[in-house]
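One chain is shown next in C-alpha cells, namely the form predicted alone.
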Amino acid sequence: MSHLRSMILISPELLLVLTALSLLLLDFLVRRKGTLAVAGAAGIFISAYVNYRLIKVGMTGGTIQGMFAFDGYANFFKLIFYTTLLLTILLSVKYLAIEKISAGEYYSLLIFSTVGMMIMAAATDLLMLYLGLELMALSTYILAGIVRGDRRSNEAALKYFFLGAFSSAFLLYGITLVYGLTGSTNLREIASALHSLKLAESPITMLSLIFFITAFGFKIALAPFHMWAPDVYEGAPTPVTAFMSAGPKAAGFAVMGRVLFDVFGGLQMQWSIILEPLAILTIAVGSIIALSQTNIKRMLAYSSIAHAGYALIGIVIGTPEGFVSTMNYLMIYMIMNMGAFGVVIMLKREGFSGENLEDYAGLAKRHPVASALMLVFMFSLTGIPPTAGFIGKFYIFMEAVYAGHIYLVIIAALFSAVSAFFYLRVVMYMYMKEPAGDISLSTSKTAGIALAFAVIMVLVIGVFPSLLLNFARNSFFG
C-alpha cells in the first residue's frame, strides 16, 4: 500500500515524464509541429489537474521515505513551474519556426527542467534535492545552446555550464560536510541531530551553510555569484531566456528557503547577517548596470538580477511572514516577467531580433495593442500601481519595516526609484519615438493567449492582492 501511495503522490511529475517522451516520439510522427505544442500543453493541463486531485482528497501533508513530500509549500511553487512551463510553450511555437528549432526536442527539454524544479521544491533530503537540480540544470544548459548555429546561443551554453557545475560543486561540499557531521541527508533528522548534539555553532557546520547559499547565490543570479546572467540571458533563444528568469529561480528559492529553515532555523541570526549584504549588493548591481544597456534581453537579465535581491529581503527578515512575501513576489515576477519576454519574442522575424531598443522606437504608431501590454508590464516590474509589481514590493517591504529593517527598505527603494529610468525608457522609445522603418510582428494566437493571461493577472493581483497572498499563505502555513 505504501508503495501505491508513493506513486500516487509522485504522479504528477510522472504524468510530465510521460509527456516529454511521447513529444520526443510525436515529432517523428507529425508534420505539423504545432501539435506538438498543444499535445504539450495537454499534457501539463492533465498533470496541473492530477495534482490538484491529490490535494482536494487530502494527500496533502504526504512523504515518500522521508525524500520527497507533497505539501503546500511544494504544490505552491509547482503551480509556479505549471505556468512558467506552459507560457513558454504558448510562447515558443512561432520563435521555432523562424529559428528552424526541433520542437520535440525542445519542449520535452522544458518538462525535464520543470521535472527537475517539482522535485527541487518537493525534496526533504539533501541527495533528492541535489537530483533535481541536476535534472533541472542539464535540461537547461542543452535548452541555452539549442540554436547550434548561433555562436552567441552556444556561448550562452558553454558559460552556463562551466558556472553551474561550479555552483553543484559548492553544494556537494555542503551535503557532504552536513552528512559527516551528522550521519543523515534527511533535513528534519540533520535539523534534529544539529540540535540535540548542539552543533549549531559548529565551525564546520558555518562552513556548511556559507557552501548552501554559495551554491544558491548562483543558481538564482545574486551578486557577487550573478556573472552567467547576462550574458546567458543574451545569448540563450528568447523563450529560453524567459523560462530561465522565471522557473530555476523560483526553484533556487524554493529550496534556499526549505534548507535554511528546515535545517539551519537555528542559525537563522548568521544566514540573515550573510544574506543582508547579498540582497543589497545584488540589487545596486541589478539597478545600476541595468541604466547602461541598450540590449533588451541584457536589460531584462540585470532586472532579474535585481529582482532576486528583492525577493530574498523576505528570507533576510528571517520570519514565517517574510518568507510567504518571497512566495507571493515570486509569483507576481514570473507573470510580469513573462510576459515582458513575451513583447520581445513577438518582435522576432526572419533576420531581425528585435533586442535592440532602437527597434521599439515608434512601436505605438504601428501596434498600439502590442505596445499596451508593454506598457503594463514595464510600469508592473517598476512598481507602479495599480499593478502585481506594486503589490509585490509592498508587502515584502511591509514585512521588513515591521522586523526593523527599515534601512534595508530605504535602500531598496531608492534602488527601485532608479529602475524606473530602465524601464520607463523602454515606454519611452514606444511612444515618443518616430519610427524608425518598417515594424512588423511575429504574431501567433498562441502567443496572443499568453500575453492576454499574464496582462490580466497583473491587472488583477494588483487590484486584488489578497487572493495570491492568501493562497501563499495558506500554502505556507498549511
Second form
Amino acid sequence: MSHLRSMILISPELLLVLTALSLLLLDFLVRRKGTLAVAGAAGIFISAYVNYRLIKVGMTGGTIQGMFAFDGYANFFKLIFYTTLLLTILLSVKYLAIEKISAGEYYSLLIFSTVGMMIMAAATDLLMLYLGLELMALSTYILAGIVRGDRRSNEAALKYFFLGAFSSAFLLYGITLVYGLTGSTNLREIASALHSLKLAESPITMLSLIFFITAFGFKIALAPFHMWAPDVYEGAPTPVTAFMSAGPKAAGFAVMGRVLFDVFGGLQMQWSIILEPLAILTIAVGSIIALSQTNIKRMLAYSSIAHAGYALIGIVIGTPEGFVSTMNYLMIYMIMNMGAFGVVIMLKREGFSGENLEDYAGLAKRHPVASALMLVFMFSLTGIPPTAGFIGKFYIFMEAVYAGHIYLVIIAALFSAVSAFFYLRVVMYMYMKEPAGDISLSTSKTAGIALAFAVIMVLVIGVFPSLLLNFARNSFFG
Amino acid sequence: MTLPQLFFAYFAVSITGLSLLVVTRKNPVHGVLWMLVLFVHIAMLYLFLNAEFLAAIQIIIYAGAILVLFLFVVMLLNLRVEETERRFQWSWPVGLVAAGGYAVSLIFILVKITVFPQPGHYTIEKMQTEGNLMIIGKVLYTKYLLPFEITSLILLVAIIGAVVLTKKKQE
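With the form predicted alone already on screen, would you show the form predicted in complex with the partner chain?
Then the entire complex follows, led off by the chain already shown.
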C-alpha cells in the first residue's frame, strides 16, 4: 500500500520522465518539429495538473521514505520550474529551427533537467538532494553545448561542466562531514542529532556548513563563485540561457533554504554572518561589471548575478518571513527574466546573433510592440513600479529593515540605482537612437504566447502583489 | 599501536602521497597509472570496514573499467604538446595556498574535537553477521530504491548527451 502511495506522490515527476522519453521516440516519427513542442507542452500540462490535483486531494505533507517530501515548499518551487520549462519550450521553437538543433533531445533534456530540479526542491535527504542536483546539472551542461558547431557553445558547456563538477565535490565533502558527525543523511535526523549530541557548536559542523554554502553558491552564482556564469550564459543558446538563469537558480535557492533552515537552523547567526558579505559582494559585482557590457546576454548574466544577491538578502535575514520574500522574489525574477530573454531570442535570425546592444538601436521605430515589451521587462528588472520587479525588491528590503539590517538595505538600494543605468540603456537604444539598418524579428505564435504571459504576469503581480506573496507565505508555512 | 591501526596508518599515508603523485606528474599517463595504485589502496580501506563487496567493486569498476577509459582518452588526445608547455603551471601557488590553508584549519579542528561522531547504522559487527553483499542488496532495493532509480535517469541523460554531442550533423 505504501508503494502505491509513493508512486502517487511522485507521479508528477514520473509523468515528466514519461514525456521526455516519448519525445525522444517521437523525434523519429514526426517530421514537423513543432509537433514535438506541442506534445512536450501537453505532457508538462498533464504533469502540472496531476500535481495540482494531488494538492487538492490533500496529499500535501506526504513523504517517500522520509527522502522525498510532497509539501507546500516543494510545490511552490515546482510551480517556478513548470513555468520556466513551459516558457522555455515556447520560446525555443523558432530558435531551434534557425540553429538546426535536434528538437527531440533538446526538449527531453530540458524536461529531465526540470525533473532534477523538482527532486532537489522536494528532497529531504542529502542523497536525494545530490542526485537531483546532478540530474539537473548534467542535463544543463549538455544543453549549454548543444550547438556543436559553435565554439562559444562548446566553451560554455566545458566551463559549466568543470566548475559544476568542482562544486559537486564541495557538496559531497559537506555531506560526508555531516554524515560522519551524525550517521545519517536525512535532514530531520541530522538536525535532531546535531541538537541532541550538542554538535551544533562543533567546528566540523561549521566546516560542513561552509562547504554547503560554497556548493550552493556555485549553483546560484554568488559572487566569489560566479566566474562561470557570464561565459556560460553568453555561449549557451539563448533559450537555454534563459532556462539556466531562472530554473537552476531557483532550485539552488530551494535546496539552500531547506538545508540552512532545516539542518543548520540552530546556526542561523553563523550562516547569516557568512552570507551577508557574500550578498553585498554579489550585488556589487553583478551591478558594477554589468555597466561595461555591450553584449546583452552577458549584461543579463551579470544582472542575474546581482539578482541572486538581492534574493539572498531574504536568507541572510534568517527569518521564515525573510525566506518567503526570497521565494516571492525568485518567482518574479523568473517571469521577468524569461520575458527579457524572450525579446533577445526574437532578435536572433539566420546568420545574425542580435546579441549586441547596437542591434537594439531604433527598435521602437520598426517594432513598437517588441520594444514596449522589452521596456516593461527592463523596468521590472530595475525595480520600477508598477512592475513586479519593484514588488519583489520592496518585500525583501522591507523584511530586511524589520530584521534590523538597515545598512544592508541601503547598500542594496544604492546598487539597485546603479543597475538602472544598464537596464535603461537598452531602453535608450531602442527609443532614442536611429535604426542602423533593417531589423527583422523572428516572431512566432509560441513566442508571442510566452511573452504575452510574461508581460501580463509582470503587470498583474506589480498591481496585485498580495496574490503571489500570500501564496508564497501559505506554501512556506502551510 | 595495534596491528590494524598500523595497517590503517600505512594506507592513510600512502593514499595521501599517491593523490599528490596523481596531480603532480607531468606525463598524464603516469598520473593515471598512479591513480590506479591509489584506487587499489582505497579498496583496501573498504576491507577494513568488512565491506568486501565494495572493495571488489572498487577494483573491478574503478581500477578495471574507468581507468582503462581514462587511459584511452589520455592516449587519444596526444598530450605530448601539452607536456612541454607550461600552461597549467601558474595556478600551482594558488592551489598550494588553498590546500595548505584547508589542511591547517582541518588539523586545528580535528585537535579540538571533544564529542565523538556517531557510528552509522551499519557497523562492522552487523556487517560480519549479515554480510556486506546482503546488506547492500537489501538497502538498495528497499530504503534507497528511489535514489537508485534516479541514478538510472542520470545515466540515461549521460547517454543522450553522448549521442547529441557526437552524432553527425543532419543534412
